[in-house]
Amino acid sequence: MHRSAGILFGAALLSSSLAACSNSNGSSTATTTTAATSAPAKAKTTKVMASSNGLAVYTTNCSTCHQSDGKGAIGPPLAGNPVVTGDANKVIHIVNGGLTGKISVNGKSFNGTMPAWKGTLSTSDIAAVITYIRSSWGNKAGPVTSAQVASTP
């Protein structure tokens, strides 16, 4: 029963993610998660909740461009990306403020627009999704906190 509900929830998130990428005229549509949260009793529970919230935020808002495996399609790859695993403030700045123009990731060029998520997603959702991408697909970087997101322009 729980597995079926999880699959249905994941399918719903995936179908709503199609609106997250910017189109050629620079406009974007964003979808946020609305999962209710409560104070967890144990630290282990907190880590699991943050991880699953990061996955939910990623699936809803990022996977259309960056793909579910982090290898990128329209957008650059996040898997094995030194910006993602490097200085946390740099990736926070990109997620908060968006990114437009030509960039190179691992020798491949990309030229597009990533929407700014600050003001659309909460600082806790941004922290969760950055923590998720910094620790997924073979990436091995530390977590990001809501306080770090709030203090980074």
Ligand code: HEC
Given for the second form:
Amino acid sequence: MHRSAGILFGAALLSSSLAACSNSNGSSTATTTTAATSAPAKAKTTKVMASSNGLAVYTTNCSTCHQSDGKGAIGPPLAGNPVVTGDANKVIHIVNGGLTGKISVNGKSFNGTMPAWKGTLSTSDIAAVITYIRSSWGNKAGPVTSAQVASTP
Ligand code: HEC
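Coords for the form predicted together with this ligand, given the form predicted on its own:
Every chain and every other molecule in the complex is listed next, the one we just looked at coming first.
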């Protein structure tokens, strides 16, 4: 008695939700339409997030020293810096492990210290921010993936 009542109840729920679905195809399309379009919209958002996340990571963690325009202050400029747009593995290595000692950027000397970012930032954040600095302020170099960041010492 109990069991069949449960099954009946379940079936009633199922058919009523099916009915709700097919109803919404008609007059009130809200439910079905939202469900159908929100899936691809989400996929798109994720893609946009990956690149705009680089800007967010940069603004939070790097712009104090390198400035939002990449022209540098405490840190050297990243805009127009051939190291930044050069060998991706070298850039990953620098950002992962930090940098200290004398360097020269476009003929100007710097001798400061940048902390290591590995451990502070996730590999995907590091990938996003490196992709960002390699493709901003006129820099034109290819993206870097989390897998590359994870496998580069
Ligand atoms: C506390 C200041 C500071 C912060 C914050 C900082 N950096 Fe640096 N960065 C430096 C300094 C200083 C150097 C140069 C180190 C030296 O003189 O050896 C440097 C060097 C670099 C270089 C190498 C440039 C070259 O020509 O070799 C890259 C790439 C870089 N930083 C990227 C980043 C990224 C990306 C972030 C954010 C995740 C970041 N930095 C955050 C201070 C900073």
